[in-house]
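As a starting point, one isolated chain is supplied in structure tokens, in the form predicted alone.
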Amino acid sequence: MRKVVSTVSELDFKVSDLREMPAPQKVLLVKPTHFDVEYVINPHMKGNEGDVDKIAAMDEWEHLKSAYTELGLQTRVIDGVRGYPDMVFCANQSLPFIAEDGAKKVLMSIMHADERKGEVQHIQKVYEESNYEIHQLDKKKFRDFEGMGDALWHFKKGLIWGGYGFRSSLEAYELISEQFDVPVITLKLLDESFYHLDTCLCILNENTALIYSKAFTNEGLELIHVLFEHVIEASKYEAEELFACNATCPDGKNVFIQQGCTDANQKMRNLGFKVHEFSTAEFLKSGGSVFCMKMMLW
């Protein structure tokens, strides 16, 4: 099915009319080594250039790395590369995909920031590694699209949910939905602090979704609350703060989250799932937390 769909008066289909897709088992994951905050590119990195502790953020990341491997995710590990600190945050480069008859593709990115734009070539090799079918974007005609930083499957569906307004282009979506032939929700963000849609919107389960309602337009936020059956909403402190939002729910149980989303937390527990939670403390210094430092895979 190939729509595009930005307000509810366009929906034409429910998410259990949609095709099934299988939940990836695979997580790809960059080695921080050169991890820092050297530019200035969203709002929460002011104020903090040269100051990560480069052993706390290794020791950060490990932890993680060892929670994907006793979920019973196959785990890929990459070295990051020297010049590009951000590189870490592998959910920004790129949008993967499965097909019907199980070919594997992917949807590499334009980053939007200059100093992010090498990444790409990099975490291209992987997929070529993995025999994807590899497909770019014309970058005469696309300003910019950040992967799976703005663009999120719905969960075990072929369904995208796609933000736009910051760092990557509404238009980018018409030829995504043709290549992949799946409808995709588009999302215009308000909030210069919520520059993806990972830092706003956190797709927990088919039904269930965490979001910080104020990132989004009132058409976004109606067809959120359409889709999902359950909406939890984070408050501003630990959205904003915390990245509450930038959670990964992996296999729809099992919610990775920065620690101290009390609030965020509880509301999900209520709902049946199974909180962890990490210090990713060191990365939200350069605008990123648990979701947006992996790249699910098929």
Contents of the next structure:
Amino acid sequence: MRKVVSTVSELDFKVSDLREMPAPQKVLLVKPTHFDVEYVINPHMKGNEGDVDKIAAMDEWEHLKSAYTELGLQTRVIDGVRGYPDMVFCANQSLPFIAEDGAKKVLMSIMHADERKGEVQHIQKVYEESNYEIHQLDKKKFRDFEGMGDALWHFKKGLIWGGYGFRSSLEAYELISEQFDVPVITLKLLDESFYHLDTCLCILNENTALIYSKAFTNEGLELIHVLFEHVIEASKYEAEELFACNATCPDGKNVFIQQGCTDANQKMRNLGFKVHEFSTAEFLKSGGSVFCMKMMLW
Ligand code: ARG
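Given the form predicted alone above, I would also like to look at the protein as it appears in the form predicted together with arginine.
Then the entire complex follows, led off by the chain already shown.
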């Protein structure tokens, strides 16, 4: 089923109609060896140049890494590369998926900022070693596409939520829908502080999402409310300062989130989620948190 949907009137399926996809069991992590704030490509980075506490960053990252192991996921760790201080945000350089016949495929990103373009080839090596079929976007046709920063898989379903406006081009989603044979729901992003979809939409399980509503258009919000039975709203403070919506819920039950999101956590607990808080304070200085510091793989 392929189709790009941008308004509720174009919807002709329910989530339950979509093909099942297995939950990924592996996690790719990039060691923050060379992590720092060296340039400003999003509003969160302003004023933080050179201000990263490297020891604290490594400590925060190690904690997260062990939590994935505790959850029973297999971790794959690669070293960061000198000159690429943002490579630790390994949700951005690719969009992996598993086809209906079980074939592992990946679409590599075209990073929006020149400073990050060179990261993609290093991440591609991981897919080459793991026998993924590698797809590239034609750089003459597409300006940018930042992988799972903007393209989020619905929980265990053949459906992509595709954000655009700051880091990814809308046109990329036509091709993704065609190449992956899945529908894509496109969501225009309005606020520069929420420059990636993963900063304002967190898909917790098949019928629950955590969102920051002001980052979306009315059309986008309507789509979210039609396709998710439970929509939890994060406050401006928790979404913008603590990156609440950059949480991750790998198994549909356990949520990993930046510490201090008291309101969002209570709402998630009320719906039966188990919340685990982590400090990602050093990474917030760069405009990233839990979700974008990993890539789920099959
Ligand atoms: N400094 C990085 C950038 O601006 C942070 C990326 C965070 N990734 C994310 N998916 N939100 O590109």
